[in-house]
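In structure tokens, the next block holds one chain alone, the form predicted alone.
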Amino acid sequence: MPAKYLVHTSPAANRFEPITKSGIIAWEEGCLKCAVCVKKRCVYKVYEKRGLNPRQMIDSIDNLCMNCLRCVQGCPRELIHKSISPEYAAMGDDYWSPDIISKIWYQAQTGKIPVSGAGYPGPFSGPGFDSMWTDMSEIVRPTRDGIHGREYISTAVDLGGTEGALCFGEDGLVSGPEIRLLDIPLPILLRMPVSRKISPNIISGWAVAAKRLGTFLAVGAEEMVAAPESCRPFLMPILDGEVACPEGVRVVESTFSAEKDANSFKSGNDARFVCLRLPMNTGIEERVLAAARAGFSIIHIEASPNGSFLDDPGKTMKDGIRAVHLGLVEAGIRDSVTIIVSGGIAMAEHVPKSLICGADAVFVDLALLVALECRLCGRCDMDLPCPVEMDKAPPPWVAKRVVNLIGAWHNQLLEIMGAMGIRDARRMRGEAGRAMFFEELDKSTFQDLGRREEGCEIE
């Protein structure tokens, strides 16, 4: 049995001061001038360290406030008040939300599982993957001291394919072609997030993060010069067409057309692995069977940013990764073929969730910019200066943000896995078994309601 896997972690303070969710509010008009004030009462004396950040013009009680609110109870004119922040509330979209952002702020400072004493205060059903549920039958039975403790789980998966089945020479030896695998520790790959400016220090910093992590870094062949040289084997460089592969690295990724044959785009290159990638389009499982019968063992299946198809916002890519992995496994190949998904990787229950619906491993891309401390606000996009100036963190920050985010990731599907009673990432593949889905659930119970049979009577 190979070594545990572990991911070690260590805090990794703000550069900026995070928007919090909410605000302390004070009216001074109407004050009482009581002898003892409430504000003087305050168990954590945030009113006494209280003051402006000059730099970003935040107050800076709204991050020393433990939300206590005894002040906000206790003054006897009501003049305390504790709100929304408007600055919060406009931070991302719909999908990628303000809570998903400050959670990411909190992994990847702490490299810790957020938890809320409140309970969930999310969703129980929605879109993509919110209408998904794992099942937690073995949650009576967890392992026996922790995720880290002595049973063991296995996050490693393969990228690659292998035969459907073994052929022996005359000789008693395997014959046939060479089954070559490409194991990482975990089923989390970085990816350089599209058409955002990314300075050559964060690129430094993501690549020494894969290094520390063991996976791959999907970054463009251009942009790689800026990762360190020993970095270079954990570099997947995104080659246009039929361009020669950088020396030193192991997969490289192309968008070369899936209907020729992978060997005509193996020959020019040295790389041992290629991996395609495709968008999740409308009929996506017809182009990546075709792929994977062209010789494609690796193919990556990229959708947009908010989990849903390029071509139908409408398609979620839950639903996407189920009719490529059926699609596969009807053809009776679907272990000839690696399929990671990418766009809407948020939350570490998409890794999980992605992987019960079909998919080998994910590309986790616009959750980097996040951690460190992005606000998804599209100012780089409009070439206005950001708010928290990325492109002059150092890389050694920027590499433990990452890692901290991955180790609290990996943590999470460690608990997921201890809870299912599954102890090898690679058999959570297609494992729908195991997950309840809201659409199906819907459709058993309530399909026959308001059917009415002829000769029935109606009371």
Given for the second form:
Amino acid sequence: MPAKYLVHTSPAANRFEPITKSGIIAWEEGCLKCAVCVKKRCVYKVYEKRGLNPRQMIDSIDNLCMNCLRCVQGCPRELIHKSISPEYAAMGDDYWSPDIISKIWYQAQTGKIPVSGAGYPGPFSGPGFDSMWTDMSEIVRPTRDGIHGREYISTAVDLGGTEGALCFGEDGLVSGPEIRLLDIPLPILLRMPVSRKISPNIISGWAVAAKRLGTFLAVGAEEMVAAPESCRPFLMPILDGEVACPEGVRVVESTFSAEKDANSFKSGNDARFVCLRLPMNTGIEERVLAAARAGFSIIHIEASPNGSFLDDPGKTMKDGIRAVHLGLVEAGIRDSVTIIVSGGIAMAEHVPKSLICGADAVFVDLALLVALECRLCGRCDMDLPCPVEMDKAPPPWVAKRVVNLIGAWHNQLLEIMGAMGIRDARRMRGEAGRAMFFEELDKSTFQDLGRREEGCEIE
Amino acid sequence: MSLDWVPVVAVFYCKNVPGGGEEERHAIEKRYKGSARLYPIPCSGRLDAIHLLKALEEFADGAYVVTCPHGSCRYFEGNSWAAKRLETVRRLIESIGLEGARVGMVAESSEEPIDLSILTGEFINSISKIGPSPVLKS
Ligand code: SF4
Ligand code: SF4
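Pass me the form predicted in complex with its partner chain as well; I've looked at the form predicted alone already.
Below is the entire complex, every chain and molecule, led by the chain shown above.
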């Protein structure tokens, strides 16, 4: 059994004050000058420590406040209010919500799992991954050593394909083509968000993080020069167009059409793996089948950043992955190909959910920027100054923040696997029977309502 | 006045004023380049004298506040209190020899609201007339 995989995290302070959800509105006018003001009774001494960050114009009362609302409720003249901060509400979009962004910040800063308190206040179900629930039946059986202790749960996955059956020669030994796999210790690969301009500092930090985590960083062939030489084996250059394949890498990503086969790309090349990128468009399951039959053993399916099909925002990547997986299973070639999905992986839970739907691993892209305090405000696209001076982020800090985020996600993956009673991430692939899907439950429970059986009408 | 001086104004505005959305904010910053620094606040009553003073001390030649129309504050009296605080700041900066017009407040009117973008342009114009802040020179 390989050694237990651990991600070593350590706190990496924010470079800027984070934007908090709510702000305090407190005024002096009308104050009764009570003998003991509620402000003095704040257990976190928020008002006593009040200060202003003039660079960002962020008032420390917003960041220090723990939202117990004691002061709001206690002031007899109701002079203290709490209100949602407009800057917070403006972050990201409907999918990359301010809540998701601020949780990523927290995980990148601390390397810890965010805890939201007792109960779940959110909606019962939502679109995409929010409409599925994983089976947590094993949660009633805490193991003696705990999943973070001595109990062994493997999150390792293989990249590459295996043969459908073993062949034996006359001598009784296994014959046939050699099976080659790349082993990564967790089903998460890093990926540079290609739609954005990323500074060399950040690429370098991400490459170091990929090396520390033992996974890969998919990076543009031009940008990869910024990565330290020692990180080369952990890079996956994206070769769009006729770019020469860089030396020292184990796997490359390409956008070859599925009609060509993998061997023609390698053209007597070396033992490098090729990952084929296909857009998640309508009919993706057929294209994946064709590519798998043409010999591609690693296929990356790219969905939109909002977790939907690229050509149809109404279809979610969750359904796309399930269709691809089932297509391959029906064709009897599921094990000859590794499916990696990207786009819309914004929360730790999206990793196991993608696996349950049928992916082997996921690419994390935009979340890598958010880990560096990005607010997804889109100002950089408009040539406005970046509020967090992204270009100045030092590489060691970048690496630490990304390792922290992935470390926290890895721990959450362990939690979910432990609760599901699954001890190997490879076993999780396509385990749709261990999850519940809202659409299916809705249909099976309510479909018959309002339907009249023949002959059962009430007279 | 040095020729390469670019006036910088800090505009604190209540998020409920017309043109106070995030997209409009980007458009305004793009239009006035580095001259406009915009800070949306949940309510103008949130504004403290310290916000304006710090802005004047750190980077701004002028600091302005845009509030909701009188009587329509979501928190009842936030905008009237903002006005009082602004007067305090004006007295303070005048006592140290700065022009009182470096700070100001505009209450939107419910009948004829003026877009934040236009107001920002007016603030920059008035600061251009007054000239660079002596505080920032040092
Ligand atoms: S809400 Fe609670 S933590 Fe926040 S300032 Fe008031 S008393 Fe302090
Ligand atoms: S401007 Fe900065 S914070 Fe905003 S989206 Fe771009 S990188 Fe992220």
